[in-house]
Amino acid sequence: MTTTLDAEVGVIGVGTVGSMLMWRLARRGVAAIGFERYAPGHDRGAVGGETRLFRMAYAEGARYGELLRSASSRWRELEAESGAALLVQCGGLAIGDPGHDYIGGLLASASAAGVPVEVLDRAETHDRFPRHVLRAREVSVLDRQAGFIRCEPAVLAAVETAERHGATVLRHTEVDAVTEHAGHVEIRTGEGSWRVREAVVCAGSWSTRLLPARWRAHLQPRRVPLSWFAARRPSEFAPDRFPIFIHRVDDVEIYGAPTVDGVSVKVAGGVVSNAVDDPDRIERRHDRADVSTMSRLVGELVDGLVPDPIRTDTFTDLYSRDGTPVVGRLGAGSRLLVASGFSGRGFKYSPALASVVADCLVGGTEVPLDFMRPERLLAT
């Protein structure tokens, strides 16, 4: 008996990766239906916060190089199709002690991936980027191709473009269960059930609720705090004068982006991302210790910002046990795929990764990103 399908592909979670996957599938003419428990661009998951950093020199390893190269052109494709301005390549600085692993690893990764960078000593950094305060031994590594992505507009642009190509997005539709059958995948919600040929779980912090039990122990939702600070002279923090940055000092890392509103500057990262049991029940306010930590770090490392935050917020993301994304089929020949566990670092290459996953869905093949394959989590 032939099963009647509601769509070829079901995409569960239309956020960072889900929105891009809907766009890549729809532009190929693949009938896709997306399920979003809130609405695209919402402020509950990993999308919120105005900007996400885009880097080509990537300390996490040269194995991300091809994704990052592809992502740059994919962002420009989305801009051309949607008419939205999304990627601002204003350059980026990585700051730290060259004797420690971070800078050394970044330079090795950039060299292996063929990414051109420039190393600036403390004096050169101060002359060219005076808002940064470096310690005596520190250097900065300038990646001219780096910048930032306007994250909420990016998701909205992908979704709206996908819908123009014929995709269906069900907003405010929470998925209760996903069940794989011999010839299809059933997706159940409070409003009914849908049958699709294949399904991709990319629901961020909510993904663990939908995956088989054997995967859940290896994935954990985390609370990700963000903060913004007032600039004394906002023009000094404009994109043409203040690149994105990551500054690692001792065992702490802060990161930031230029002002996008002409008033505030986003600086975050100094507060640890703590595990949470329920992504629907997180404390979004920062406590006194969180505020104190960020105020101290901004006061020490960034000149020209009022060190008391004028805005704070908290979002969630799904972290894998090893910090590497989890992307692929849940078993050989499975009709159920996962694309989640990006551990706070997936936005920059999301359209490139979505393109790879879309290729595999169209061809019925395995996702060729071996280091991201889900089965690695079960090996130890």
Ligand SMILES: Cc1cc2nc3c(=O)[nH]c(=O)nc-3n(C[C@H](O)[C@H](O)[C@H](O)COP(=O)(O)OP(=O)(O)OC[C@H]3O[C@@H](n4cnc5c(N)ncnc54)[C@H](O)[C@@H]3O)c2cc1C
The other form holds:
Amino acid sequence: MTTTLDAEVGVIGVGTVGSMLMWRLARRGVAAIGFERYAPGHDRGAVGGETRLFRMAYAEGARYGELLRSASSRWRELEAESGAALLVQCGGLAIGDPGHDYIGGLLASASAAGVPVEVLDRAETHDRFPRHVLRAREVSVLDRQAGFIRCEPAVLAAVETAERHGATVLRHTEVDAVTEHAGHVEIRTGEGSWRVREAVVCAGSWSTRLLPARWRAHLQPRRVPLSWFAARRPSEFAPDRFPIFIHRVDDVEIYGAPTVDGVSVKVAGGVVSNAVDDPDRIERRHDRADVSTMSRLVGELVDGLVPDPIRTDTFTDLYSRDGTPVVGRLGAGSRLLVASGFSGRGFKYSPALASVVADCLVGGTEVPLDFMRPERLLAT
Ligand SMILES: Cc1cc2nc3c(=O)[nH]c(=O)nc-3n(C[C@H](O)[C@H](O)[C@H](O)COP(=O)(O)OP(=O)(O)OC[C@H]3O[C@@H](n4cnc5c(N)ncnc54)[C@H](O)[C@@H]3O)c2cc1C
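Form predicted together with this ligand, following the form predicted on its own:
Below, the chain from earlier opens the complete complex, with every other chain and molecule after it.
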């Protein structure tokens, strides 16, 4: 007996990766239905805070090279199809001690991936990017293709473009359970059940609630704090003068983006992204210790910002035990896939990753990103 399906593919969680997956499936004519417990672009998960850094020179390793290379063309495609301006390639600086693994690893991976970079010593950095204060031995590495993505408009652009291609996105619809059967996957919500040929769990920090129990020990939601500082002269922090940056000092990393509101500059990192038991109950306020750590780092390392934050907020992301995303079928030939665990880094390449996953759903194949295979977590 054949099962009647409600759609070919079910996408559970229409946040960053889910929205991009809906778009990639819809433009290929695949009947897809997305389930989102809030409205796309909301601020309770990993989307929020206006910008996400985009980098091509990537210390995390050359194995991301292909995804990063195709990501910029995918962002441009989404811009062309939606009419939204999403990716600003204003360049990016990585700053640190050249003897430290961070700068060494970044240069090695940029060279392996063929990403052009320029190394500037302290004096050259000061001449060209005077807002940054470097310590005595530090250098900066300029990646001209880096920049930032406007995160909320990106998710909205992907969803609306998918819907224009005929996709269905159910808003304010929370999935309670997903179960694999012979021939289909059942997705259960408070409003009813849907049957699809294959389903992908893209539920970010909440993914562990929907995945089989054996995966839970390997995946951890974390709260990720962001803070914004007033610019004394905002024009000095405009994208054409102040590229995105990551500055690594004393094993702490701060990062930031140019001003997008003409008032404040986002500078974050510097404080620990704590594990949380329940991503629905995170403390969004920053405690005194975190605020004073950020004030001290901003006061020392960025010239021209008032070092007391004028705004703080906190978001969440799902971290895997090894810091590498978890993307693939939950067992060979399974109809249930996961695309989650992006560990604080997944926005930049999300449309490229979604494109790879969409190809596998259409072709019924395994996801070819071996280093992200879910089984690796169970094997160690
Ligand atoms: C503060 C912060 C800063 C970051 N900075 C960068 C950066 O500069 N560059 C970069 O590349 N990456 C960055 N990242 C990482 C990146 O944003 C994330 O890795 C990525 O957005 C994760 O996408 P996701 O789709 O897994 O999760 P999300 O975008 O959170 O999407 C998950 C969605 O699933 C929905 N959902 C959950 N459960 C259910 C359910 N049961 N039913 C229906 N819907 C459900 C949620 O409502 C949510 O919309 C940052 C992350 C954070 C939090």
